[in-house]
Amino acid sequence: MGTIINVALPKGRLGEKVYKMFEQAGYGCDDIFNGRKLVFENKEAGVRYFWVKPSDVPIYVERGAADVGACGRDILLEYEPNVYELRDLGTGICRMVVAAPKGFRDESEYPLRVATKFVNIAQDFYSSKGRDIDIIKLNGSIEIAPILGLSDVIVDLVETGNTLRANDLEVYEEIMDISTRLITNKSGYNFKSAAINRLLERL
């Protein structure tokens, strides 16, 4: 049997888009959107897919359970996994921003209260500006934090800005552009470099 490439796909719309790219490159798999099954294999194409939580993709790749995976640049910068970045897939495009209530002014004499799930990215951004901050780590709807007075600003991903506008928030500062990256396991790449490079060429 030939080399099988194990691919970690993020569950949801993004993973479906990435899978379509693989399918068009000749790495399709039957019934991949069917039911509750999580692992799908096409031995003829030399590929095995599995669906995982988006933030878990780099863990599967770093630990060698997956040879390659697709995840956002935000996840790579937040968790800094020990992986190779192979390619920008040009999908899942959005921005990491600081958002605040309309008319907000940063009064620099006190620590800025920042609600976010991207703790490391927020800390790096404000450290580079020499700004003292108080991080409030949240996992759910970040936009509600300034409305309820929990935070002054939020650091979050923005695609269209509709959610911000609906909650009377606006982009205060841009941090970086985000897109989906194809990553690989460092040692796994050495063993399967021919198969992975063939995949990259087809993509």
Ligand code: PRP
Given for the second form:
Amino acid sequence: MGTIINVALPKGRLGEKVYKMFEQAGYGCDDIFNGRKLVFENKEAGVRYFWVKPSDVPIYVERGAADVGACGRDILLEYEPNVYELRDLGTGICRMVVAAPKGFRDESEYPLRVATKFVNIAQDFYSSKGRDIDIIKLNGSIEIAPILGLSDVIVDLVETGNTLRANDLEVYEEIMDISTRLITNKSGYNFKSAAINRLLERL
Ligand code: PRP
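Mind pulling up the form predicted in complex with the named molecule next to the form predicted alone we just looked at?
Zooming out: every chain and molecule, the one shown earlier first.
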């Protein structure tokens, strides 16, 4: 029997885009968007997909439950998992930014109150500038924080800018460009390098 590559895909729009790249490369799977099932396999193509929470993708790959996974650069920088980047998939392109209410200026002598999901990225960014901050860790809908006065600014991802505009916020500073990376772990790659290299060629 041929090798099966186990692929961790982030649930949601991004994972669907990545799956379509795999499908076009000859790794399609029937009914993969069907209902609540989480594991899909195509033995002939030599592939098995798992739908997982986006921030969990590197955990599956790091521990070898998945041989490869698709994961944003934001997650790799935030959690620093022990994985290898095989390729920039060139999708999921967005920016990590500091955003604030229109007209905001960081002129206070107090620690800047920063709401974010990306605590480490925010901390690294501000410590490189020597600016003291007070981090407020949130898990979603970050844009609400400055509206309610919970924070001065947010550190978050911006793609179209629609969410910022709809909430009267604007980009205050750029932190970095983000895109989706195909990742693997050392032992999985060593063990299945022929199959993974074939996948890379076809993608
Ligand atoms: C992300 C991000 C922004 C939004 C940016 O949120 O956190 O809120 O997308 O996209 P835009 O610039 O195109 O409007 P996501 O949908 O992942 O949900 P979240 O609230 O859980 O972060």
